[in-house]
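Only one chain comes next, encoded as structure tokens, the form predicted alone.
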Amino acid sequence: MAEVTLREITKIYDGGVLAVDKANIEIRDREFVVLVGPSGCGKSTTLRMIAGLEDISGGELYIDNRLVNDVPPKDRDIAMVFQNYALYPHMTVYENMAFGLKIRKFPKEEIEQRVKEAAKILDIEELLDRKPKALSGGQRQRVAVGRAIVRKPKVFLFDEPLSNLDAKLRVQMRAEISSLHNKLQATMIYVTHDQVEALTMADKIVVMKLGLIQQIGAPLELYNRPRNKFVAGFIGSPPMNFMVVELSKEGDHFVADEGAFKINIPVETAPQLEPYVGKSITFGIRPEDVEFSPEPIPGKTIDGTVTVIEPLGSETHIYLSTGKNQFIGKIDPSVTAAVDGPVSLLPDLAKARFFDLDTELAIYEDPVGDIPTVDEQIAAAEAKEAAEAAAAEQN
């Protein structure tokens, strides 16, 4: 397998449309990396540039330490699994899986061995004589993956491969692709708009928005320490709740005034808020980090009116309105509440997140730390290059 390195990769379409802006990503050998973000964020364009299906407007792309900007797709030693499966309808499963090897003039015996090995891994041995029209969506997706496996490429690329499947099958295939990664120990790059897929499958997640990388990190790192408001709201389901509050200080606690209620935040819980006293900030809390309170508690609860109740069996999602803000809380299903009735939620302030109102960056005591900005990534890369060049000159 191989490492994949993107250094300031940029894509500009005709008309000056900037689709990807100086993307810097290091993908280690055998790593499962997921590019995630809303539609139009540039994730599929980035994947297609790695595959060689889109020209690179700027920057450098390396696969296995080889510069491949101008290398045609067939010579990059990658295999891609598409959203629509892209199977030949007139060919059997066996023929679909073998086709790429045949045009590369592999011996017949090796083709048969590779196809049968892949079919066994994917549990589709009994389907080899069928044609795609006789297969379910999940079976077609397994065949598409099998066609990639027989190639034994350095890098596997997946472009939203599960989006055409129903919810239950998506969960099943998600687990199967993760299991496949463990079996093959392969380098995999996976694109999705579904942050649940990203959280459950990835070793590392790349969050994108409008062509810019917002944050790169392990799933729990992005969940627990989002770099900005966008990442905080995108990672997690249901998404994080946000409210704009006026921040003041009274004795040993800050006061976050939402208008309809106030939350007292002990100074030791969030000392980084000191410079924001007298200003407006964004207060964020995840639905799973609140508890139902039988009555309002001044200075502690988020109070409002129930607008929607969603019983899900193991938990209940309750939506409330304060007039200015909408909130979602995950509460115990035994709790009784009524639409249009009052409700109070008690937030776990140790898990609350705060964001600068202007920059939307998270307010931490160590705001850079393990969450470097894109500019900092580029600066670090340039500094490393300069140091290596200086060392080479000395030698």
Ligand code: ADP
Second form
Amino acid sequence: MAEVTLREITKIYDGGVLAVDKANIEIRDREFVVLVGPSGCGKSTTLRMIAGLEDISGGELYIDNRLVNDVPPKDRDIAMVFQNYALYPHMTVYENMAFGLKIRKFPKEEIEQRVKEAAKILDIEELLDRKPKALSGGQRQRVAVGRAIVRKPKVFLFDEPLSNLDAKLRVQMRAEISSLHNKLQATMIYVTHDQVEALTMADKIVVMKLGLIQQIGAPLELYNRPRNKFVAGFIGSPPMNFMVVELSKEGDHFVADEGAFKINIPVETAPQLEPYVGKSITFGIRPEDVEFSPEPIPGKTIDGTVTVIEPLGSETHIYLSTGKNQFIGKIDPSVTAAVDGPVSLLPDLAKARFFDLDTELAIYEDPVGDIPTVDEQIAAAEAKEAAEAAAAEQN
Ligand code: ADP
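Here we have the form predicted alone; I need the corresponding form predicted together with this ligand.
So here's everything in the complex, that chain up top.
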């Protein structure tokens, strides 16, 4: 078992920088949790507090129900993989992987057995006698992971481990770390600024901004039901399009007026907008949730001028400007359009998301709540596990 619980964890650096503000995160045994957010949002600080590399200014950190705020890193039973790999250049791969066990006075045979086992899992058995400088970036990354594996820690921590690799290798290592998680069945906490890594690897994503948790949820939960405009824009690529519209109502539909065009939204599609009639709201639509329209359809299409066309083979990204707002649409590659020419995109209104202009919270029929407390997160996770167990029993 290896659960990690952050209760109201806060970090204030010398000089007064509030880097992490009352973070509540419950990490379950064997869960793969990704902390994601733009640079400076506090994700590395959070990870380093879990590792014990950074003092905790407030709140409580538990590993397996044991309060570890003041427990030194070496006694926390965790292993961390760093962005720059932190390998010892003068040691061979074998020695690098063995080092942590050696200083912990493990017997020689046990060290050898663990290093060989890890090397096999990572497919680096041929490299054990090499020095780091004779390895490629991807191989170094594997050695860094190997050094963590041999420790058989309760929890693995990863701090942007793939950001020094080229794009192709990153995709490959992403899959390797996911498969490693399946093999080792260990609890893993992974920090990245890359939302694609978060979406593809995580069981659960924690989105942060300016030291504050914005949302915690499964990848598709965040994609389908972002809590606020920040999460909506951060998760998904290219990002969700936003426009501020004036909302009015005509008969059985709302009218969202952008200025250059109007979109009619049937009341039954978004009844939650009723209190916003007469006000401005933010209308969000993902690039994948629009369709190319050969001509403008009043009340239905987003109309503007093409600024850029990006053919990607499997799809085309078309950029449109209305003068006030920019939009990106993912459209069929067979569609032809000319830069500077008119273009219209038909949004799938069932997929549109709406945001309060002041709070930036998403407007849903059942309103989004606060970030759940640790106890609420535990209760929700236990309910989910019970439901899954019941479903498995039925099969
Ligand atoms: P991220 O990992 O999301 O990029 P960090 O956790 O590294 O963000 O940083 C969060 C905030 O704390 C930033 O404003 C950063 O400038 C600040 N910070 C990080 N390390 C220190 C430090 N040692 N002293 C003072 N401020 C720091």
